[in-house]
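Let's start with one chain on its own, the form predicted on its own, as structure tokens.
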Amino acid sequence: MKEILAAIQSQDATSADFANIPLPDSYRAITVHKDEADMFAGVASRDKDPRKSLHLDEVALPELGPGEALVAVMASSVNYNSVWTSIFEPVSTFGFLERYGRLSELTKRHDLPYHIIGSDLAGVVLRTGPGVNAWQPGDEVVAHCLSVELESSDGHNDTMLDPEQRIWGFETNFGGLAEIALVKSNQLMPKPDHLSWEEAASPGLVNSTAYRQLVSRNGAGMKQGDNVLIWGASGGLGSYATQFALAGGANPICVVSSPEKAEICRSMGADAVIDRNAEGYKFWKNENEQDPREWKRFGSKIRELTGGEDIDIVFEHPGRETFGASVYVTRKGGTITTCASTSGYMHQYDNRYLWMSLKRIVGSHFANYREAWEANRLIAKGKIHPTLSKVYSLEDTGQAAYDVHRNLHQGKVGVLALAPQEGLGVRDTEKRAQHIDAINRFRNI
């Protein structure tokens, strides 16, 4: 590891001479172990603790296929689904690593009794296999987590209709919170010059995830002057979706729940901001049955924020607390797109405010390729930014998986892999300059 860091840091290294630098035959890895799936049966959510169930192991190098990528990460990110993962909800991820297994003699290599989960990576491609053209050993890159095999012909139109697509690192294993990481090449990209490698790091699924859920036509085709109701605007995926909404001329609506996390969609540059808890919205009654009195009052409050007007387009993210909310809010002929459901996965609406006012529910998760791709170019062109706001070390992603459990952070959370210090892999210093304010506002809060 220490050649490989070397060569990294040198900035002098060649293709040939990292081609050349010896691989390990183990790495260092977070990782979830199969016989403890069942560790937290009978605890609450809430109460599930990731710092018990998430370990730092030295673990095998995996055999590299054709059309892969062996990549040395110098920084990755805690997601959600990296706290599904360590708290064995909805599932255990070793279902998923089991069917994997059966497709093929190749992916063989991921029914382990180990998964070694994350979905973000920013580092330097190490080996490619066979049928690799397009990347070489030494080019600097980021990761999306799309990984899909494309034998059939329903991927060929939007590759997230690929049967076989999973999530890489949750779905699939040797993910990116490790020294080394597996990737298939068409999960690469160039990493933006002018960020270090954990704010490179940091965008990449959540970035992607709100593209497509707002932006692509295969979301919701945002359009200048559209209201844009975001939930948990200065959380990991709502901060990428408050920037899109500015970027693309459309009006953000920002709920947030805390004064603090206001005064961050405001830095962004939003000016409809609602603190749910300060307006004390209870959208249940109880556990079963939803108070359409509170839906009222909650788009009576919109209303004053757009000068009259309805809701355009719903991020939806949070599910079950919010999402009849989200259906009586959004206007007539409006749509609502859900990409996840972190407060629980049963909705509940009125069908009546969906078919009378002709309304649209649209499901998105993560990105094809081609969505990762210009989300990831609108960070290089520092038209999106990272919202990176603590760092942690691989030896304590437990914590940093806690705090997002918890609800204890602000925007995205990184995690050091090689990179022994935060701040390095800056290739443009001039063009970062440019930008450092708004790539340090999560940092400043």
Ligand SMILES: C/C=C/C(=O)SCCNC(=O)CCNC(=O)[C@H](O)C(C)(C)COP(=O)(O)OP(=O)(O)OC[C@H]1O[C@@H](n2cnc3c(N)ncnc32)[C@H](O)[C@@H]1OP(=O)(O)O
Given for the second form:
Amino acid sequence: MKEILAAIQSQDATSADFANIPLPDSYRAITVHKDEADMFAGVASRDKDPRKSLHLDEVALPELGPGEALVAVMASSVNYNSVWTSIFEPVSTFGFLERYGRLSELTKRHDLPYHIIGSDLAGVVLRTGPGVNAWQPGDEVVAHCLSVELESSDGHNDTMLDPEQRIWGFETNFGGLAEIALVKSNQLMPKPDHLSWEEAASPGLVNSTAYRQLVSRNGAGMKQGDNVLIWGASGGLGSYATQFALAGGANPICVVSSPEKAEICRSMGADAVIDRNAEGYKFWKNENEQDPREWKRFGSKIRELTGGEDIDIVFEHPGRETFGASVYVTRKGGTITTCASTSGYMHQYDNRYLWMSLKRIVGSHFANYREAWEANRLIAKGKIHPTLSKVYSLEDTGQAAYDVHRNLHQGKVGVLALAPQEGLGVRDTEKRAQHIDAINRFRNI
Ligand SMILES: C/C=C/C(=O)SCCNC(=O)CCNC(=O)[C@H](O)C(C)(C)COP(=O)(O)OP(=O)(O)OC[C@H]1O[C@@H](n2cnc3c(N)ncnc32)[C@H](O)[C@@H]1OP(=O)(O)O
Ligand SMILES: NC(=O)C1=CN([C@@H]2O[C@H](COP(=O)(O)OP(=O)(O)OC[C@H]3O[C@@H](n4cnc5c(N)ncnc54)[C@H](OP(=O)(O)O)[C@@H]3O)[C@@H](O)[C@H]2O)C=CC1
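After the form predicted on its own, can we look at the form predicted in complex with the ligand?
Zooming out: every chain and molecule, the one shown earlier first.
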């Protein structure tokens, strides 16, 4: 591993040099263990502690198959899907690995008693499998997390519709929170050259998801002037949705839960910000019943901020807690686009407000190959920026996931894998200098 790191840091190692470095038999990786899947039985979701379930293990290097690549991971990031894996909710991810393992001889490799998690990476290609021509050992890359087989025509127009669509490092093994990762080569994209390893590793999953959900015609198809209600606007998804709204000439109405988070949204350029804590909204009267008067109070606040206009697009992900309010505050003909249900997946809303006002609910999930590529291109061009706030070592991934689970973080939380320190990997210092304030906006707050 030392030789790999030395070659990456030397910057003059050739593709042939990388191809000649012997690969180790094993490497360090963040895992959950199959025999611990019931460890939190009876514990409330909030109290399930990722620090107890996430392990740093020495794991065997997987065999490299056709169309695949082994990547030396310099940095990764924590996504909420790793929080779900670590608390074994809503289902244990070992069920996904078992199902994938039944697909073919090659996918059997994924069905192991441990799950190497993580759905983002920035690093360097070490080896490519048969049939890979576009990428070479030594290429500096990021990887998106869409894994598809593409054997069915269902996914040929939109790769997210492939019946064997999986999220790498969540529904497959050998993820990015590790020193080495196994990906399909078509997950690879060029690393934005003005960013450090940990900055480049942080947008991938959430940036691509926000792009499809908000901008793409497969999602809400946002246009100039749209009023976009963004829940968790300084969080992982929300910090990118806010940037897309601003860059696309829309009008973000940012919802956050503290004055510090409100300030971050303002510093990104958003004028309309709602602190849901300060306003004290209680959309639910009790466990079964919502309070439409609170939806109305929320809608009145939005009208106050927009000069009387209602919401064209709601960027939804909190789910049960907010969904009724989201449907209510959407204008006639507007769209509620949802990609998650952090607070609970059994939603309740008043359907009269949906059908009588011709609103639409659009389900969205990650991004297809092309959308992921376009989202990464916007990062590379310095039009959208990483929202990295804090960086942990691989050893401290449990704490990093705990922070995200308990909503103690801002933007994105990074993890160093092979990178010995922060700030390495920047290749275009001039472009970086142009965007340095935006790149650092979320740091250390
Ligand atoms: C990029 C980052 C993303 C995120 O962070 S997203 C947040 C994290 N992700 C999650 O929380 C999602 C976790 N996943 C799940 O909870 C489950 O994964 C799903 C609920 C999504 C799916 O449940 P399941 O049981 O795995 O799949 P089924 O499709 O319901 O299949 C079960 C059986 O039911 C059959 N079935 C499916 N649809 C129908 C139908 N319409 N009519 C009759 N049967 C149906 C199937 O075939 C199969 O059957 P057979 O067990 O025999 O194979
Ligand atoms: N389907 C897909 O492709 C994807 C789905 N996801 C899912 O989306 C969800 C959010 O992910 P991500 O943005 O990375 O997570 P983060 O935790 O980084 O951000 C979510 C933000 O939502 C806000 N929030 C949390 N709970 C509530 C609530 N009950 N009511 C209102 N606001 C709330 C918080 O902001 P504040 O406290 O400031 O209001 C929080 O910062 C997760 O469930 C994740 O699994 C994520 C990426 C892709």
